[in-house]
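Starting off, we have a lone chain in the form predicted on its own, written out as structure tokens.
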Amino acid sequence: MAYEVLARKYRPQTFDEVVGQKLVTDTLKNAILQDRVAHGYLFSGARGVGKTTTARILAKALNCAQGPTVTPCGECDSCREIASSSAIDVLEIDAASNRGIDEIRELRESARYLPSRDRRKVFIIDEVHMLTPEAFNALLKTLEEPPESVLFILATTEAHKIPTTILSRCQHFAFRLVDYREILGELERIAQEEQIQSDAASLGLIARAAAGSLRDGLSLLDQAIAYSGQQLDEESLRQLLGAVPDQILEELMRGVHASDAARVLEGVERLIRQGFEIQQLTAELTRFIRNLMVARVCGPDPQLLPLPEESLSRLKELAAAYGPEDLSRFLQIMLRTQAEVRYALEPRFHLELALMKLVHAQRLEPLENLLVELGKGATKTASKPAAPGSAAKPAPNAEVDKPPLPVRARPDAAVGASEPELRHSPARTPPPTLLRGADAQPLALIRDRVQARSKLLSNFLEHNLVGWRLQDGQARFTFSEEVRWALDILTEHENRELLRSICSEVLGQPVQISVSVEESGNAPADEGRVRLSPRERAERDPRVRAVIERFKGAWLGTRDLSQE
């Protein structure tokens, strides 16, 4: 007798044997038990997930000698003939090769006659999306009002190509991809029945390569047995499937973590010499980085990571070396590279460039840290008053046609300022601050605790706070006028709640937070002061100057948000 491949030998014969489609099979079983079987069904889903198999089981359940039943016997003539695709009343039609209107007309004529032996005449049309528009139109009327003894089961891998007129006449069941663990369990069962010696790692490779298709998994298992015999070996299976060993991928990522570009490029060279394709290597590395990200964010959850148990601990250890932001950035780079290498003339160059991006991506500073550093540098610059009549030097790389902004002294430091608008204006004296004596110690504790929890808020308290006091159960913070534009940040619910909780802890009593800006307009010394324009105020702000100098910026315009 000729050899029968595993996909046919272990094809499910009852609803309970179908793997991974419990929702579909339970619905069909209930329909049979309640005598509510429809006249037309559409089964859609990826290849190898059980569409045609379920259609045959439904035909057996309706035509079994002991039925209709949800557990066909498999022994009667109808069950055996349907299982072998030789039943005269169950016709399987391949729409890819019988897609014209003439074939559908013949099917429509055949549907008019009663079954020869069985209860129902069943038409299983596989890959139905291949039918021509004329063939679909010829099928419409028969599909909507077929004879009582006729059942249509349409199967397709591309449900979006089915006309809506056909969809509206059928009950649609979408078959899902089979889970990795379900495929692995089925492979282990079949390997045991076939007396194949294997381990979880080798079968896990096959289950991962199956990508949700149980039939593909069984075909790969057949191929592996033909290659390795009765003893499946992980190393030989990797060569057969073209799968990159996890240890090599781990070594690449350790080189990335160490910022060792030479080590990473040498690893790519070794893999290429071993015969791995660039496209396959890129896909494997992308999948590995995704697993690292999931392990870092969610922990080594077996439901989210299709890996054997022994690989999960190593993955968790490696993932701990990276931050979630780094891994998400890595995954974005590799996904873009995976799309590029598919059509690239030199795919190796694209992969090497992506790996260089991974090496250097860890050197990127978070934007929050840059803002804090800019704030510190701006404060130091502002603390040094400009000499009278001195002009700012242009940036080293400033463009000739874009002169740099003049660096002017702050109003409170420009005692001898030479600008026209300040010539007749007395220097503003800062308001008396309450940061001495008994008030200084709790404020220092508040600053220390804020610094440990929010760098942005700590920066404002460190450089822009000019006064604070505790009055009537309120911690009142007064900031300099230069940061009026940033009060929205200081009064956000999250920052305000953080400041309130820290103040309550330090002061030993529940307090509310009051944030205000020093009001210079009420001081007698400011009555004759010329009000500066929004642009002039922005030009005098030390943080604005620091950003422009740091990034070689040019001034485009100014908007006064306080007036909106």
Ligand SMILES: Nc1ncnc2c1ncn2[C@@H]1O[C@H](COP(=O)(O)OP(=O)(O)OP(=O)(O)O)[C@@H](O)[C@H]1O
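Residue numbers count along the first chain shown, from 1. Quick caveat, the model's predicted, so the values are computed rather than measured. For the two forms, the rigid core is made up of the largest set of C-alpha atoms that agree within 1.5 Å on superposition. What changes on going to the form predicted together with this ligand:
With the core held fixed, Asp541 shows a CA shift of 2 Å or greater between the two forms. Positional change of Glu462 between the two forms reaches 2 Å or more at the C-alpha, relative to the superposed core.
With the core held fixed, the Cα of Asp472 is displaced between the two forms by 2 Å or more.
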Contents of the next structure:
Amino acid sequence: MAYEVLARKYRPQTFDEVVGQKLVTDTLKNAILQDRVAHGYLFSGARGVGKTTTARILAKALNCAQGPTVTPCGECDSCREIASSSAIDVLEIDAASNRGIDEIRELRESARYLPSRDRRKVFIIDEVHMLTPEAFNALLKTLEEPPESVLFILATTEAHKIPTTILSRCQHFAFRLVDYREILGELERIAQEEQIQSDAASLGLIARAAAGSLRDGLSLLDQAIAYSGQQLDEESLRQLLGAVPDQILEELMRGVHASDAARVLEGVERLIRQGFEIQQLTAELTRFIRNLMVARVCGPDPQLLPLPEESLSRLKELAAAYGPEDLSRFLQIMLRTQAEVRYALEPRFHLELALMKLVHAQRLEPLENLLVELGKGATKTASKPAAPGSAAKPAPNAEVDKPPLPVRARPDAAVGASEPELRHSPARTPPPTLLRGADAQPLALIRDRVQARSKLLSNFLEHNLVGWRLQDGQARFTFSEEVRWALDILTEHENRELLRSICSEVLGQPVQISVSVEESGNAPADEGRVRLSPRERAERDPRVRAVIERFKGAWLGTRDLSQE
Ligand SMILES: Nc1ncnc2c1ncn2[C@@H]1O[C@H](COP(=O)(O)OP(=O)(O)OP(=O)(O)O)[C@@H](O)[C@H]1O
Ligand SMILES: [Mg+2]
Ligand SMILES: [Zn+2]
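Switching conditions: you have the form predicted on its own, so give me the form predicted together with this ligand.
First the chain shown before, then all remaining chains and molecules of the complex.
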């Protein structure tokens, strides 16, 4: 007898043999038991997941000589003919090659006649989404008023292409992709029955390549047998499938972990010499990283990870070396690369670039963490009493909150609630007149508007302003001494006009502008307000401290950029 392909030889003949579609088969069994089988069904789902198989089983269940029954005998003429697609009352139509209205008219005509032998006349229309609109219309008429004995089973891989008018007249069953483990189980069962020698790893490779389609799994098993004979071995299967061994992927990822770019690039070179394709390689590495991420986040959950047991524990071990943040960043990089290599002129370069990114990406601290830490550092330092040597100085916070000076940190600045300039700026003449202590708010508004109009002025306001107040219709801006050199610029007509109009707008009254630079000589010494050197100021800046602490930095020198 000629070789019968495994998918046909092992096509399930009863509902219970259908793998992984329990929801569908249970519902159908119930309908049969309660004699409530509908006139129209739509079976949708990927290729090779059991749609046609289930349609035939349903036809047998209804037409079996022993039936209707949920366990068709498989022996009677009806059962056997349906199984071999030769029953006169069960017609399988391929809509892909019978798309037109004529074919559907013919079908309607034939539906009007009673079944010649069986109980039900069953039309299984495959790839039904291929029908023309006219054909759908013709079909609709029949679905609306189906002859008593007729059953339509429409099957499609593209449910979204089915008109809603049709959908609403059918019971819709969505077939799911078959799990890796379910496919592996079937492969093991069938390999055993076929007396194929194989290990879990080889069949695991096939199951993975099947990607949810049992038919694909069985076809690959056919190919593997043709390739290697009765004895499957992992190595030749990898060659057949072009699958990259996990060890190689692991090795690549170890290179990434060691930040060893050379080792990683050499790894790619080796793989290419062994004949692996870049696309495949990229896809497998992406999948591998996805698995690492899942293992890191959820543990080695077999439900989420289509892998044999021993790979699971290795994966778990490797995953522990990375943070979940790293892994999701890696995955993002790889997914982008996977899309790129498909159309790239030099796919290899893209893969290499991606790997370099991985090597570097893992050294990046998640920005959120950094901000949180810097924020913590800032508040910690800010609330600490002043350093010895300036002991007379009040705690910075107290000063920050004291109206009207100094300028309050802008509310949207994530770090540094106390800017160093503020702390050493001399407290000046009396409290403000009009601003009721809410000095920071109009200032924030002023800064925003200036920012939109003058980059230069905005920069000074942002970094060098040490105080401002409104007094006698005059908005007085005091800048730190470091920008004395810029006084001319700050007071030049154009800038003064800009400030004046913005301040008048924000404050809701016409104001004059006064711009000055703080006089260090005037700082009352008895308040302990000594001018600090740039180095001292930098050392006190909570942000600088946090950065040094976080990155284990060392002081090399301090340069006061505000003087340049
Ligand atoms: N759920 C399943 N359980 C057991 N075997 C299955 C299952 N799905 C598919 N198979 C195997 O794959 C073969 C093809 O399945 P079937 O014809 O039912 O797929 P299909 O969903 O109709 O696919 P297509 O969309 O390509 O028509 C079957 O003969 C059977 O060997
Ligand atoms: Mg089918
Ligand atoms: Zn039967």
